[in-house]
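Below you'll find only one chain, the form predicted alone, shown as structure tokens.
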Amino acid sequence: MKGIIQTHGGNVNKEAQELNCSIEHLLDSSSSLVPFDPPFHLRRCLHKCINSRTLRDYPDREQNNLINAISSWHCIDPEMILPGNGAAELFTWAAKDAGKKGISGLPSPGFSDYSRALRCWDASYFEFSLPLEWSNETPQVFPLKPNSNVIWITNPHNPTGQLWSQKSIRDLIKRYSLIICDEAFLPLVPNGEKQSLIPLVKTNPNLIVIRSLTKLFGIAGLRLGYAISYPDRIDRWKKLRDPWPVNGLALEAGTILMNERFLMQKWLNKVHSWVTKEGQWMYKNLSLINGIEPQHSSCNFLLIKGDNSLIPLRNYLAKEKILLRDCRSFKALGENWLRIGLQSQKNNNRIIKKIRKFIS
């Protein structure tokens, strides 16, 4: 088996067929969704629209109830919201804007939906490399300053899952023409909402927030996430996109989710205990294992690091039916790098034992 270099998450697809084998037989830890079946509620939700004219209509243009109740949760003005056909969409808008600014500053290694963005608008970016050795301490300082016109910052960071301050972006803000922050991993992260600039949008116009929903809840397939920013922006954006971007599933899936503010905290608080529990349980565990380091993270992954190349344990797991992220597409990474996507507590004691067996 050659391995499937991932340019994004868990391409189980590909995998099942090189595998011969079928994806529910795959525990793919290479994506970074959340282990649970999605809520009752929602499934609930769309088991009923399917029963009715959800998919049979055109999906609500204005898109307005979830507007309201995105705008509801997070206390900020309706006009400053925009929802996507999950992040990805949402990219591609912010990075006709950033084109329009200068050159961007990508943070390496980082996630490679950035600079397909900027490419479809044939803007000018850079990679600036961030240190790849840090320490347990939460949150932490940004790092580093580059010398561009706008920068792209993912807090809490992919791949390396550190958790960006508050107080340290902040201090950017007058540095740069357009901040374009990626929290589509901080709903996950145990207190990770106090570090979110979404509170900051109401007052500074060049900055955008961009989240997703779809790893919270375990629904990728839904594609669905929405922008935060300045209303001039978001008006703009509206008017180039596509006329129905959102089907009418992931829609009616959003209001629900964010509209029930009870069963949503109650969801929060299961998903940042798992965090909690199973990610110092990883790391505890990985550190016992010779000729593995495991980086210190916030967020419900964390990275591995290797005497020697990985490629072969990857591989092996892959075998096992376990999916594991290769690196190899991250810059300034490797292949003595890989990516475990947290699991439930059987699974992940599954992966240590196999990682184990493999390394003995």
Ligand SMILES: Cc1ncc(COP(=O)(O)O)c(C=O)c1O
Contents of the next structure:
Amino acid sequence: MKGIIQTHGGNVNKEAQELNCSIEHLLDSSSSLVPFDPPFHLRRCLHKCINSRTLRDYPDREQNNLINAISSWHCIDPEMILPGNGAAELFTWAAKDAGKKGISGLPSPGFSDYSRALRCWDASYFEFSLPLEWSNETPQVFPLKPNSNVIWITNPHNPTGQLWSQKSIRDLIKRYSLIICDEAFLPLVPNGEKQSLIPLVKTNPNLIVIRSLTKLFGIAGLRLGYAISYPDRIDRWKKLRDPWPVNGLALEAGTILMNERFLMQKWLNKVHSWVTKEGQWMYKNLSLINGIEPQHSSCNFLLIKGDNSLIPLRNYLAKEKILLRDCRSFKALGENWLRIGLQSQKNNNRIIKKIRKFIS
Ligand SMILES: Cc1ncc(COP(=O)(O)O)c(C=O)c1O
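How about the form predicted in complex with the named molecule, since we already have the form predicted alone?
Every chain and every other molecule in the complex is listed next, the one we just looked at coming first.
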């Protein structure tokens, strides 16, 4: 392994090149997607699309079917919804508005894409430090009120996995000109939906909530997310963006996923019981390994902190074709930290066995 620092998990192509192997042989625990194959009805829908006009025709610019499906799932007005080419595209638009409001406060350690989005518009920002020790309480009180015009919140937080209570964020709404809340991982958190800010958007024009389907369905390659905010803002963004930001396959896929309520609920139940069972198992087994301290998490990834640098462990695991998230790109963390995305029971066992082998 060369000494390249990841700024994002899931760079499987690059890692496979460095390790001189095929991506099929890698267990990617550096990005935090569900480990299941996408649902059957989604795969069937994509298969159908390939043999239909969806591939040939331009996608629906109005995105009406998908917007209506999201609207009925969340019980919010269609005018308040904008599907995007992953949450990442929507951060870029949110950042444009953030820049106009003044200085953004970004949590640190935190997801690097917010600063990338702000830099697109030469928008100002500073990072505020989250405490690096936290309890197993779920949800937790969002601990800080940075002195900025705009605040970016990730709920649950990446990379720590802390779930913030809706109440503690609600208390911040009046304080800031704009609140951008990234709920990319929230649907994966057992009982997490209660902490969502989506129900508050209707009465708070200074709120933007961003969701992603990437993690929940393991479809990072499709690129699909959505923003929920006041109709004026959504309308303005619609007029500024590319004519076809969400491709036809993603539009069809999102529509079927959000429309099939029974299958959605079944999938959520499966994901929540996996997060609960494997999260507890992983935490317990990591706690038994000397020199490593697992951190409490509400969702499908957790941080581990080493007494010493964990980069040798990461490099050893990479040679064993297991990728963990190097945390050196999170300024507040550094080389003593790694992030592990939960996998199937069999693969979590494999990760633990290899860590034990390295440590002993
Ligand atoms: C907290 C968080 N939000 C959003 C994203 C990106 O989501 P999408 O794939 O929908 O662009 C990521 C990806 O790692 C993430 O960690």
